[in-house]
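Only one chain comes next, encoded as structure tokens, the form predicted on its own.
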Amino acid sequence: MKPKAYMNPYLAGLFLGFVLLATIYVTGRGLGASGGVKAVALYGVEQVAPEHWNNTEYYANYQQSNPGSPLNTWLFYEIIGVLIGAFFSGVISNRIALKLEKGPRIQSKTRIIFAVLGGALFGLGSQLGRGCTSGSALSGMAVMSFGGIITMFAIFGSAYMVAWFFRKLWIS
């Protein structure tokens, strides 16, 4: 069976601002991913080291102003729906396989390095910036927040500089 054609992506971003309008209505908050990630890591580290854990004043700080586990986090169960509406999805448009896209001119070792280390930079990035593409930049924007327009323009500004080095991974 063919996989059904991708949505106009036009189309898909206005309803993306619908969804992240319905969000700010309801919850009173936006939309974001890197806050689920780290609800998860935070859990690790609880788990897998208590002492640590318990000795660390980022993590006291973190407990303080998230009692419980730090599962018990809006974003981690939107990280949860996210990825089962994205199962759903790929369901419905008859798009579920184990494949790895790449460019013609890429090993997928490469690729996989590539993921892995653009992942983990821009998961320090929005860290350090208190927050991705979805927190802080598009709920941001979505309040009008100086802050959110600076982190838009920074990576879609950086992005347009890096890609120069990589594009020809990506095109025959």
Contents of the next structure:
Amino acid sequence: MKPKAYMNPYLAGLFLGFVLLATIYVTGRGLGASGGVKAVALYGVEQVAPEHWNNTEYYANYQQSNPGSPLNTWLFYEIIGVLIGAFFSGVISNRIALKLEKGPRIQSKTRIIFAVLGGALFGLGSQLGRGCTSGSALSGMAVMSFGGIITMFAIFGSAYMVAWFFRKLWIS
Amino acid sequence: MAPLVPEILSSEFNLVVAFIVGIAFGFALEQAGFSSSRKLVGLFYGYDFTVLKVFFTAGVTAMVGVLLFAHLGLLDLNVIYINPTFLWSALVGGAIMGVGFILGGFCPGTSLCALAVGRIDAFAFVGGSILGILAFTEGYPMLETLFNSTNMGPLTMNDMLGISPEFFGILLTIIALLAFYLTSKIEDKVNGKTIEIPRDRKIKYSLTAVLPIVIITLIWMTPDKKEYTLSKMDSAQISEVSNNFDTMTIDKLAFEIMNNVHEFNIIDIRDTTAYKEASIPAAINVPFENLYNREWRSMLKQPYKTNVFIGDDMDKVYKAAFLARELGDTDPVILESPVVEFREVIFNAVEPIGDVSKTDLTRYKFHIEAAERLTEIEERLKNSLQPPKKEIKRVQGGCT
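Could you please show the structure of the form predicted together with its partner chain, as a counterpart to the form predicted on its own just displayed?
Time for the whole complex; same chain goes first.
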């Protein structure tokens, strides 16, 4: 079966905007993503290296401000929902497929290496930026946060600046 | 008034909310096409601006909604989470994320969506982001200075620019609309084909585009819920008669404090200095200016105790009762005399001399007794009956 066409971007944006608004109305906070991934990362540290977890100042402070398991956080539950919602959307639009997406000029291996690298940079940057495109930029825009909006400009600005150098990754 | 957490919904239930909004969030992102890395980076090479369209539409929609809800008194902007600004950390972090975007083709939220529909590159990206986060947490001692420098607090864009939130809202909306228009031109040029939009849809688009501006302008031009309520209070015929407020005499209030103190909230609306100097025993202090604040709303609304308003400026006391009624107090009561008079009558009772009636004598005796008992009660309650220090804190949010 052929995948269905994507939703009209403005309509999808409107829908996403209402989801964000409802989230702010009910919980007083915005959406996020990197924080949920962080919960998983910290859970890993706690499980794999409990001694290191207990002896490192950063983790100790984290534990103090977020008692209980690192997984017991708002954003972790939220990203579990994200996975389910996206999967459901993929199912109804026939887009579920195990495949690798890449530019026409590169090998699969290259794509994987750069995906890991890009992920690592995003992971690191999201910590400094106190949130990623969702938590800082999008949610920040909804509440007119100065920090959120400058993070947004920094993300897109730097991406445009380096896009030309990495064009081989994406375009022919 | 929203947000509903933690006052109306418990923190545990908040996690269920997280799960539900997560589903909607993931669904929206995937439907928009954010599970495809090539579609995402199209923004940076000019062939597909979906990200920008979705992103800006969502941001403007939510922003207009937040402004509107706050205007109608449905959402408390002092409580919702506003991402704090740490200037350099935000800029450096953003710049690193931008490079990550180009190299990886995703951002964290979209990578999760792509992972959910089976994209192998998304698995790699999510794995990479875990490594990146660990690099931060492990290297925190080195990054700490940058991370915490130039803390500007929960600063908003409008405060930064010194303009009203509405004005900034309109500016941002116009920027978004311009971006939509220009990027569609760029998209056509890069792709070498023009996408013709039918006339009827063009009209529909333009009308929708104007809608947020109209809404924000209305918000700007009309008084918000607070201003409206306060102006109603200012212009109301403030008097006992026209508003049918129940009143209490000094003796009655003294009697009630002596016998049924727990059935009343005695609310002293004078400023804190006057209150501290001398008030009526068992009274709590809610300065007139603070009465509208959200933290007092539950006290005003509760049906179990009678709220008795006291003060020195009787006009203000009536206004306070009027405001309390607007805010949900079904039956506010007013002490008909100023606080100073209450104290004078009760605590400095003068023995009637000469040919006195029995009533006067009884009253005098009552005042003496009341003075004694009230002093006792005042002592006893000194520590326990301070106003429930209900400070409403900002919601904690963010991704750190």
